[in-house]
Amino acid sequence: MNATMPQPLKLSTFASHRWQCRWRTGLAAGLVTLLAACGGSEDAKNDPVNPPVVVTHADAKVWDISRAMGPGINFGNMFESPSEGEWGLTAKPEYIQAAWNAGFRTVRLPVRWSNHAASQFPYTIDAAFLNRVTTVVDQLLARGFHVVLNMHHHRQLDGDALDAGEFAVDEAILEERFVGIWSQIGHHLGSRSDKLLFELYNEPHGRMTASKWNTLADTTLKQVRISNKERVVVIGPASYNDPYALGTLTMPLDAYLMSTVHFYQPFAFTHQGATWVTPPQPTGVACCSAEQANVIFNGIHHAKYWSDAMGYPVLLGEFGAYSAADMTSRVTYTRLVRQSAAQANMPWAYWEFGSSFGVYDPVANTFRAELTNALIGN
C-alpha cells in the first residue's frame, strides 16, 4: 500500500456511544474531541445552560429506501446541459424503459434548474422546464424507479466560469434563489412517493466552501421540509463530495437524510483525455494494479465507516472512466468500485448513461454489453 496515500479511519476510533450524542468535528481532526453533553454525569445531561445534544441519525424508512434502490444510473447530459439536448442526449422514453430492461433500479437525474428560473424574487422556475422535468420524474416513477432528483452544475455558486448559453444573476441573492428554487421543486412534487429523493446539490466546491455549504444545506433543507416532510433529502459535503471530505460535512438534525460521495479514484485513468480537465491528463493510464485497487477500496470505505459512526446511508451518487481509457481497464475498474460498494452495502449509480462515460450506445441504441455486466452481472 502507498505509504503517502489517504488512509480510511477505522470504524473503532469513533465513539463507542456514537448514537447518545451529535459529532460536531471533523473525522480527521476531532476524532477525540466530543461535545461535553456526550456522556457525562445526569447531572451535565440536566443542566438547563448546557443541555445535552439532540440526537440525530437516520430514521429507519431511509435505511429501508437505502437497501431498495438496487443499482443505479445517471441521466446524465441531458437536463444538466445549459438547455436539454445541448449536450448531446435527451430524457427519452426508450432510454427509461431501455435502462429498466438492463436491470438499473434508481435513476439520478442531474437538472440545472439555475438556468431555468428568473433572476428576481420570487426566482420563478420557467413553467415549460419544470413540467418538462416533472414529466420525465413521473415516467421514471411510473415505471417502478426510485428517483434522485439534484441540483446540478449551478456554476455560479461555486465560483466557475458560467458555461456557454447560461445567464449570471446579481451575486448577493446567489444563496436565496437557491433556496427559493428548491421551496417550488418541493411544493411541485410534494405529493410523489418516496420513491423520489431530493439531492440539493451536486460537488459544491470553490465558492461553496465547507462552511458556506453546510450554512446554506441547513437552510435550504428546513424550506423544503415546509411541503416535504419526511422525503428523504441526500445532502453530500464540499469539495465535490469527496469522501475524504465527509468529515467537514455537518448534517442537519433532520432523521430522513442520506449522505452522497463521488469516486473518481484514481484520476489520472478515470479522466485520462476528458477535454474539460485542466492540466489535461495524459492517455494510456492502465487499471487496475493492487495499489490502483487499494485506492478504490480505501476511498469507497472510508465513507462506509463514517456512516456507521454517523448514522446515515450514504449513495455513491458518481463513478466512473471516462472513454478514452481502455476498455478492459474500464471494465475492471467498474466492477471493483461496484464490488466495494457492495461489500459497503452502499446503493450506487454508475456515471452515466449514453456520453463520454455511458454504458450506453446511443447510436446503437445498446448497451455496451462488458460495462453492463461489470455493472450488473457477477
Contents of the next structure:
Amino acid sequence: MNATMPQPLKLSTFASHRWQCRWRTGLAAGLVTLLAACGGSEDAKNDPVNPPVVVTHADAKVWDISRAMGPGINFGNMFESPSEGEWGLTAKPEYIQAAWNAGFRTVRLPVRWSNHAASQFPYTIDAAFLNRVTTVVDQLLARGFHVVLNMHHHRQLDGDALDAGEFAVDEAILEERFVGIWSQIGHHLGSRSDKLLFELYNEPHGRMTASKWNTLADTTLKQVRISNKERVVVIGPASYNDPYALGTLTMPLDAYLMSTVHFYQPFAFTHQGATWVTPPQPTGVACCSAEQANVIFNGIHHAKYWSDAMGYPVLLGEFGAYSAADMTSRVTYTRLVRQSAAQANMPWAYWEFGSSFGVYDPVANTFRAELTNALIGN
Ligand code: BGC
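Any chance you could show the form predicted together with beta-D-glucopyranose after that form predicted on its own?
Next comes the full complex, this chain leading.
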C-alpha cells in the first residue's frame, strides 16, 4: 500500500495518540459517524497517515455472534447469591442438558464475584470459587452454548445495603478492586472460544451514575483487553440497564462490543407481589392490553433504534414475569416480548431458569410447558 495514502485509523494507533480528541456524534440516515474534532497541532490535524476521522461500530464478528446466540436463558439465583446454593439453586450438569434439550442456545451466567475476592490488593479471587465458575463455563461451552458471564450484585458499588453474609471493603479501593477482579477473570478465561462473552456489570444504578459507570467501564475494558483482544464484551447503560438510558452510555472506542438492556415493563405486571420491590406491587394485574403491548414494543424498539444508529448489537439480557402473576398473562407477555425482540433482531435471554420467574420446575424436574413454548415455540 502506498505509504502516503490515508490509512484507516487503528484503535491501537488512536489509544497511543499524543493529542486529545473530542467526540461528536452525527446521526445520518440511521448511521452514526463519530467525528474526532482533534485539538492538536496543525501538522497533527493534517497528518495523512492518521486522519482525524474515525467511524466506529461493532466488527462483523460481533454481529455474527449476536445472530448466532439463539434463545437465551439466565442461570439466575445460582452464582449471584452470596454463595452458590444459598438462594436454592446450584448449577447442576442436568440443568445444562435440560436447557439445551429445550432449545436454549445461550446461557447468561450471573456471578457475585465481589463476595469471593480479597479485600486487599491484588484482590485475589478465591481459587475454589474461580475454579467452580470455570467448570460451569466450560461445561456450558462444551455443550455448545454461547455463555454471557457477568459481574452481578456488587451491592457496595451501587451503594445498596449488603445482603446477609456479604462483606464491605474500603470505599477507596472499590473501583480498583472491580477492575482487578475483571483483570483476573480475563486472564483466567482468556483462552476460551469466542462463544464466551464477558458482561462487565449487571444493572449499574444508585451511586453508580452514568458518568461514573462510563468511566469505570472504559477502564475495566482496557484491562480486559490485555488478555482478551477480540472477545465480545457487553456493556449496558446505567439506570438498571434501562433501554431509555442508552443515550447516557458512552461506548468505549472498541469494535468488539455489544450493549445490553433489561426490560421489565409493564413493571406493575412483571413485578407484582415481588418481595424485593419497594413499594410492593399489588397482585391481580393481567397482561397484555393494547396499551401494555405498546409499552413493550416501544421499549424494545427504542433499543433497536439505538443499535441501528450506533452500529452495536444490543442483547435483551433480562425480561420475565414473577410467578405471582397469573400463568396465562405470563405466557402472553413472554411471547410478546420474545416476538418483539425477534422482530428487532435482538438476541435475548429470559430471566430465569428455575426460580421464581422460572421456565423450569426444579422440584418436578420438568419445564413449564406453556412458558417454555412462549419462548421457544411459535
Ligand atoms: C436481579 C434479580 C431479580 C431480577 C428481576 C435481576 O437483575 O438480579 O435478583 O429477580 O432482576 O427483578
